[in-house]
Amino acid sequence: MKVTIKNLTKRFSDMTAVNDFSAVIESGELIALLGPSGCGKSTMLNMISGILAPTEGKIFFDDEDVTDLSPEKRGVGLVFQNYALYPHMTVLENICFPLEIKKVPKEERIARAKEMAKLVHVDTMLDRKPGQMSGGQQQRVAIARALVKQPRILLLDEPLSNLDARLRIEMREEIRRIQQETGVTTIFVTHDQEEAMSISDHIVLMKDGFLQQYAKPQELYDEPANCFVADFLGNPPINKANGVIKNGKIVLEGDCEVELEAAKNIAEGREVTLSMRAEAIIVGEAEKACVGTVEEVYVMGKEVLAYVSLGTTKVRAYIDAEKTFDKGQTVNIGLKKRGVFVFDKETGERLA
């Protein structure tokens, strides 16, 4: 089921969780909603829910327009952070509970209920109560209570974060599975862009209530629409230098020169911010950037991470682990066109 969001917008008293935010979601896709605390992701998916009605927009469901309807109208199944079981009842019980408000006949509500647990693996707990249960196994039982409504649209707030590092990357890759086998359409909040990158098809990135881009994970990664997108993704963070437009080149804070084919295109005198992730620094070798010194160099299993200053500012760079760099020693830098980005230092808008 398609999903389309217009000019949806969320204000509480003085203050606006999301603003004027426009999205269209294809059927059958498993969409991320990230951002920092705060954004307005969870407020989002509670409007798109019927939690939250929208103070304007619209929400439609294929051609529908639900933006009025209830959550139980609208066909949702809703997966909470704290998975929210009745502590009471058995596996089978909190499966089954959502038919049985619907007055699905016993057998039928049960049969249903067995082939969900069976889909996310908790077939063999089903006398078990949640109290007896791990945290991703509670999760697992939350999912088939959500699907077991066979809902037109499956969202997920914040679904992993009570798991431990290595339960969450055994949970996300489940939810995807299961996500491909049922063909729902999934919406999940994360802050964790690591968990956003791994399992999604599109990432709606969020910032302040307002939508900064909409894209595939690599694209958000390869092609940031502004220093925000380029800030927030990546793991080492990406490297940042302010800098002026000089004679076609980037003069970075403590006159280190950069040359860079795209810094020609920018008006002379323009104050701008050079973005580098890691990767697109190269040391000591190259066509010459610009020039740096070695401040330190970390060997991290299979990578080697080397600190280079230029001028005043500090980036990080991976380096062959062949290599060998002393303390204090002058490198020339080169910058690979892929991964290194121009933006303007006072919007962040992107500029090359």
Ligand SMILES: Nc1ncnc2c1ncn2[C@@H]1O[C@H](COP(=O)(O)OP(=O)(O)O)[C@@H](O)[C@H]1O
Given for the second form:
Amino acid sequence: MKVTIKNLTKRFSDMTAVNDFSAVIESGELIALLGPSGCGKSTMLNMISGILAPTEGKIFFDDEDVTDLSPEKRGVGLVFQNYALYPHMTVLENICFPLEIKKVPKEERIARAKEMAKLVHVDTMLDRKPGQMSGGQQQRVAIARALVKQPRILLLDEPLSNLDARLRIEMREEIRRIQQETGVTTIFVTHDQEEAMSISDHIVLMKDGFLQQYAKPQELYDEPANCFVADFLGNPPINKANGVIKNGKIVLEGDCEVELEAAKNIAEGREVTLSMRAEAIIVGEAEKACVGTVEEVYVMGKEVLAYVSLGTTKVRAYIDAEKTFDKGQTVNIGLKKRGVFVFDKETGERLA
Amino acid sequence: MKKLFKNLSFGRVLIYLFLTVGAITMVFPFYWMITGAFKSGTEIISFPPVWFPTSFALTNFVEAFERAPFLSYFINSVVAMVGSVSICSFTTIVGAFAFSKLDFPFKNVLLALLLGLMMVPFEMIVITNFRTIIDLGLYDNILALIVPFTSSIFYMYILKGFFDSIPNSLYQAARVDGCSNWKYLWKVMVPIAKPSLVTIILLNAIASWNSFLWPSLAILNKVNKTLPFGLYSFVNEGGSRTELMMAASTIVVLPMIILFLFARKQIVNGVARGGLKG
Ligand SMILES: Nc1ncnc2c1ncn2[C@@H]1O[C@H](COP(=O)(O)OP(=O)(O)O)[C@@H](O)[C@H]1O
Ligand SMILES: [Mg+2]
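Could you drop in the structure for the form predicted in complex with the ligand? We only have the form predicted alone so far.
After this comes the whole thing, all chains and molecules, with the earlier chain placed first.
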């Protein structure tokens, strides 16, 4: 099912949690709703599920306007961060519950619940209570419960953040598998960029209630729409250096001149932020963009990370394990096309 | 290290000694009452006291039943208790749910007002309650023992606290599945709150069973009296037959003791668990 969100706004008494949000989610896709804590992701999800009424704007499921429809009529499946399983019911009873409310005959609902349990691999523990299961198992049950009524859309609100690191990776692959097997349109809320990058078809990146960028994971990484997007994605975090455009070059603080093809079209005197991913900085390159000083070299397993100062700004760069540099050595710095961006210093708008 | 250990076990002995003394102090009156109910008239006043009754014949009970209508006292007590406790439990559950999970105008003001009312001691409301009962034409009627006790702010507030601790996401999950408030309350909230509820019901039942002041005001005729009030009258009228008083007292407390023995686990659970694990 296709979801269309038009100019959605949610204002609480003293603040705007979601601001003029528009997006179209294609049928059968897994979308990650990504953003820092408090940016309005849950609010957004609750408006789609119908738990919260939007202040302004409309939501369409396919061509049907569901803005004023109550939650149970929307056919959504919800999975919560804390699982929200009914503690006094067994796994089977939990999964059956949505069907029980819909008055599905007992035999049919048990059959369907068992089928769902199989899909999420909890079919061996149907008689357990949630309290007797691990977090990952509980989360699977929660997913089964959300899916058993065959929802038109599956909504997951930070479903993995209560799990430990290894289980998180395992479960996110599970979620991807289940989503692919069922083909249900899915919105997955997370504040973890890696989680979003690894399983989603598209990512919606939010900040302070505003949509920042809606794109494929790789596109988000390679072509960030603004400074915030570039900052938010990537590990180690992207390097940032402030500077001014002078004679088609970027002059960084501390008088470091950077020659950059892309900077040539930017107006003289504009204050900019030069953002460079660690893998886009080449230390000791003949074809230089600027000159820097090696400050520190760290060997971390297969990777070698160098701290280099460009003017007064220190940046992290990956270097070839074969090359050796001394501390304090002056080196040529090359910048790749990919992974180097120029933003307006004030607005964060992408300039190049 | 060894010394510490020794001290510890010495402390233990002290604690157990203390607890034993406490337990005996608590239990002894009951023991005296129950054994007294089986003693003869001479045994009960003899000195040194008779620790064990010589026979376990029920003559004292039979005589007590003959002298006063304890059976109808008992039935009245049961009717008053079951009536007030069941209605009160219902209003407690519904009220706690409304204050915990629903939104309505002046919710907080109303709650504050109700809590404020809790400060008024029962003895003060007695007069207004009495008037109300008379106006309703329920004076000297068993219903007079039920109607004023069909709701309890205190229990509602306790249960609301427990309901508050149930995560909201459970409610939202149920709502999205199409579960009505009503169904959610009875299918999810109440089963989860069962330990607290049982405790509340038991406390309420005990209070109802033991209540004396109100029945003594609202009831006039023998046929409508409850056990504690009936016992009081019996003691007043029955004179100095201590063994009969003991038998009658045993009749009054026995049901509560049995109730407690059956529900002991539930009570302890309710008190110990309190919250809901996430
Ligand atoms: N019921 C509410 N009343 C007032 N403010 C709220 C309410 N719910 C959320 N907010 C505020 O809206 C903002 C977005 O919240 P939320 O959607 O929960 O963020 P996220 O899920 O991205 O962490 C937060 O600043 C939060 O404090
Ligand atoms: Mg959230």
